[in-house]
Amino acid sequence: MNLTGLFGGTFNPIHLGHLKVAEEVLGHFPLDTILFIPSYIPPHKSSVEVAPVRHRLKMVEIACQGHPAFQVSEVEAGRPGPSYSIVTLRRLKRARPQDQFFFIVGADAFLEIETWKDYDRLLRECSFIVVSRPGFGIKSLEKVIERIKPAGVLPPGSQALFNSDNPGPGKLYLLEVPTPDISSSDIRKRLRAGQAITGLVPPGVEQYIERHKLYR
């Protein structure tokens, strides 16, 4: 059985904060692979500032180069329409029946889990690794966790429990780690203002953005 993390998002553009989250997860949990899944049209965001999916997909591919455990999936990018996690999960289960899946999300995103399509079914069919983000520590999740009542909650520092023979679905694995305060919206804002983004995105992604004149 392969343990596979699912890291979805607009990645508009992907930046070093995204990569740091994935690296921290790999450092704390024995995942075999992390699938980066760029969305086609995100259901919770306006598409006005979203770069065409072919560009976002290519930037993610560039960013993942040199990371053996990082892979890029087109499961959402190749499917027109909104990207819903429950649909993505079921498609991946059919395509990769030997894999056990864990959604990787920031604490800020998980606070909105109750707005996700069929979130209750999603929580029954897979587990989540929830990572702290600047301004959103693990303690900020207490109320939403109390409401959604997952099958199990593994607090920070108990990652060793992940190594059991059958981690099983329905659990929340909480990870409190420092991650850089970088946002895609700030990067787009800087680009519109003609400001540098060096140190915020991988060099290859910065070159790609410049070459294709994205977010101008």
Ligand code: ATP
The other form holds:
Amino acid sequence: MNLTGLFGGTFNPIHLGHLKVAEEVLGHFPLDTILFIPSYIPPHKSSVEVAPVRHRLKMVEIACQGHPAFQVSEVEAGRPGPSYSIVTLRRLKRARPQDQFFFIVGADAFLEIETWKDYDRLLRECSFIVVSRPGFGIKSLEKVIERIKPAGVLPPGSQALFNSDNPGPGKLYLLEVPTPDISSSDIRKRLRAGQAITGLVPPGVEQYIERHKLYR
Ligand code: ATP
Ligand code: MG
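Form predicted together with adenosine-5'-triphosphate (ATP), following the form predicted alone:
Let's see the whole complex now, leading with the same chain.
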């Protein structure tokens, strides 16, 4: 059995905050692989605001170089239409029947879980690892967790995936760790203003953005 993390996002562009999330998750959970899953965005929305999917994929690929456990998946990017996590999960389950899946999401994104298609099914069919983000501590999730009532909530510190009495899907793991206060929106804003983004993205991604004149 493989333990596989699913890290979805627009990755517009990928930055060091994303990488820190993935590294911290690997440091705390015995996952074999983390799949980075850039979402599909319809071409009419691909503009200065959203870079074309081939560029977003390429930047994620560059950022994952040198991390053997990090992989890029085109499961959403390669398929026109809205990217629903429940659909993605079921497709991946079919493609990788041996795997057990863990959605990795930042706390700001998890606050919106009730707007996700079939989120209650999703919460039952896989587990979630929710990672804090500057301004969004694990504490900020209290109310949403109360409302969605997941089968098993594991507070920060309970990372032993198989030490629990009931391993398997339906778990919500909470991970409070420092991640850098970086966002893709801020990076895009800086680029539009002609400012440097050194130290916010991996050097290879910075060069790629420069070479393809993205987000200007
Ligand atoms: P944007 O500003 O365009 O929304 P973003 O920086 O939030 O970009 P996304 O692609 O929207 O990046 O995020 C993908 C996932 O990564 C989400 O689950 C989000 O919560 C998480 N994430 C992004 N940046 C951080 C960060 N600095 N710390 C923790 N989680 C993060
Ligand atoms: Mg975001």
